[in-house]
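One chain follows as structure tokens, the form predicted on its own.
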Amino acid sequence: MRMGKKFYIETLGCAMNVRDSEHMIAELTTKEGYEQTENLKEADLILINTCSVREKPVNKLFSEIGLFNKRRKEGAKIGVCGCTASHLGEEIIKRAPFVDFVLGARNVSKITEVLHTPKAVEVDIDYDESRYAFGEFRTSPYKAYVNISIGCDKQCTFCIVPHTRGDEVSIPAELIVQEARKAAQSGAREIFLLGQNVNNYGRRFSGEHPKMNFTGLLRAVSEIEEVERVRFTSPHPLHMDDEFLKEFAENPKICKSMHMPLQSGSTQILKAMKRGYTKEWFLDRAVKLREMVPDVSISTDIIVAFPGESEEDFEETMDVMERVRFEQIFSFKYSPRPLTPAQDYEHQISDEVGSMRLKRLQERHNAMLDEMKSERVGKICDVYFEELRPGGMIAGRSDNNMLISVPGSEELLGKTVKVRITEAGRTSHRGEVVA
């Protein structure tokens, strides 16, 4: 075992990949005998995890890990990690033949062998880890990620993720109870479940597993005791049947915020997309939803300009943003990816076009979210805090998943205590504490 190495991460994109980072983390520190540094210059290994969802953080790789290159010191190793990392594979050292390994995303648990391999390229995306004990690490001690699957089983036209973390395979549920207890045990009050399509849970395990759906396993992980709030991502919204909104509603549990990816308002560009649903059941959903938990926080992903998005299709979008009122939205133009059918279809909106649509979305929305900000001053919110911010701050979540600061101190750190809004933001607020 190297005692005394240090490694610098940097990791991008989404909370799977934050996971698989902290995964990476565990493996180095209990089993290479590494130690974590943010000051990259002293790093004897430098990994950088990479997302593939979007163009430019694809296109930023090769200039991030160039400069990476120019401030490593003497002998430090550099690995490329991730989703990008499965899809371009060896690619990445032809193009960079500094890097000295790359580790797809299906990979995580190979951390340590790649380490010794000179050029090592690991990216098969068929390759289960489905049952590995990793060690453990997690980067808050309040918050525990847990996944639940690996892979997706959907054929969405514009998304890269199949050709990059493989076909779905859900995790036994005994595992994730298990590693969610321990979780609670050691402090960590809430639990977030992570998968590609989490309420898809069961559909398939790499070995004979008693059969369980997402609804099952949210039950099963809210009877552990020390667990206080169970939160997930991402569902999808062609599986949010009757017993799943039912089992979300009712469970004193689960925080009362979903995130329903709609991608778009029309059902036409839906079904060029893949998507599985159309536009009348993912309103039926919603609404469903703000009848059964009126507080409930929607929050939802959206693209614009998709080959053949006509400008009627555009305003099917807006019309569901203005009938759901989203709390919070993540909108992109769309941007071809490599190995999707959707790179190649005709009509391809101009980025003029694509820019004009973003800019009008967003501009509508945060007017939305200046129209609820007065509805939000005076609420009383119950909050867990997780997080020391500057100034003699101290900030958490509702159970609606606003984001609270309020004056305060570490003693607050883990606890759920009753704040008042007193100043609200768009995306943030400020609040007191409640005696």
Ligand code: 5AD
The other form holds:
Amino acid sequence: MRMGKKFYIETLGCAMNVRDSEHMIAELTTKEGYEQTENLKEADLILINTCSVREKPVNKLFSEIGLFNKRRKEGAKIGVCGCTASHLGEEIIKRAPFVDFVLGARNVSKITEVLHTPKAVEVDIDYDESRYAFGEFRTSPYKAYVNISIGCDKQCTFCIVPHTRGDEVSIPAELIVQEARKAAQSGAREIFLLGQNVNNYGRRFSGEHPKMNFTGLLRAVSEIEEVERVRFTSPHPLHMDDEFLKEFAENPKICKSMHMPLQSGSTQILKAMKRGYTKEWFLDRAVKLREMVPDVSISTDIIVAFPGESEEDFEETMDVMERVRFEQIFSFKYSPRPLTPAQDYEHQISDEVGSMRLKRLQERHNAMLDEMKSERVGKICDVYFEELRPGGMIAGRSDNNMLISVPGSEELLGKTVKVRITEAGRTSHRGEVVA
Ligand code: 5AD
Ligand code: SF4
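Next, give the form predicted together with this ligand, keeping in mind that what was shown is the form predicted on its own.
Every component of the complex follows; first up is the chain already shown.
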């Protein structure tokens, strides 16, 4: 019997990339008869879905595909996809001539085409995929990622994404609702809406479309009966108006965890970043959110050592952290990116200073997390179980996004159950099911 063709895929970067990979997997399995493998050596096709948001993962790409080239079975193809593919285009094939094709982050639907076109480079960032009906594939049967927009219209001066994913186009609401309904009916009770700037939803559609903003979309998705939970990422602090916060607070299906990417606590640096809000606006929104939703958990992204960041500017970031007490922080040292204005700014900060600031920020935040631990023990929360863990444990997330594991087995998978936290850690906790 002839064995089917197999592909191996590695995904770097954000949740959008995870969903793009799912889309490619769907196209390959439903239209090309491929099967996924975890074993690189038996793959007929090797894909890497890349991220270019910082320099490190880009450097890693070339060593990684070098290894793929050494280990691949004879005749296996190698494709480089995603944001670095968009950004470097054919340069990838120049630097690594063994690469068979390059597929940009906004060209995912062309995966079956490039597969059959030697040395294809498809990286058009104006390409419109907002109405493309991808085949179906989901990594988790319990949670469904659903894209709500592609691209990003913001011009944050540090960010390469507008150059890798192009201008923002919203996906028609009826397609989003249809996809969410289908996923929920087949068991994915949690819908995770994805976009670079979700609360800017509805500014531009690729054709005629009735008016709809993000708040309206949240309502429409949560009206689907089978949907139990709605999450989303990433919202922009600038667009967190009162109407949006009210919907977030009052809609029982919306999970009470909010990502509020601060980037910097200094109004002057925020201005240089072209973020569009001030320190005061950010604090005002965060305070209001905590008032309206006492159980909310707030996560954030912070960049330290942006060009021109003085000690005082950095202290402003530390100050916002003290005041908001974020439950989770993703923190990064500024990384100059090609095609972005900030790479040419004066007063670039040394790596040493950047590392020191990052360390200070992370150490202080860890101390805060340690303080939060004692407040958590004894709390009872609703946990939606998604994953079996070794040692007879099962893990899931609380409504406000705490990762909690309890002793338990398959029968809890896909169910939402009340759990008491018995032991709290910094990023994950242990609990017991409340009878
Ligand atoms: N340097 C460091 N961090 C960056 N991010 C985006 N661009 C850069 C950069 N040039 C961070 C931001 C963003 C997150 C996804 O990555 O904090 O919110
Ligand atoms: Fe995601 Fe941005 Fe990385 Fe692209 S560059 S994968 S959009 S984080």
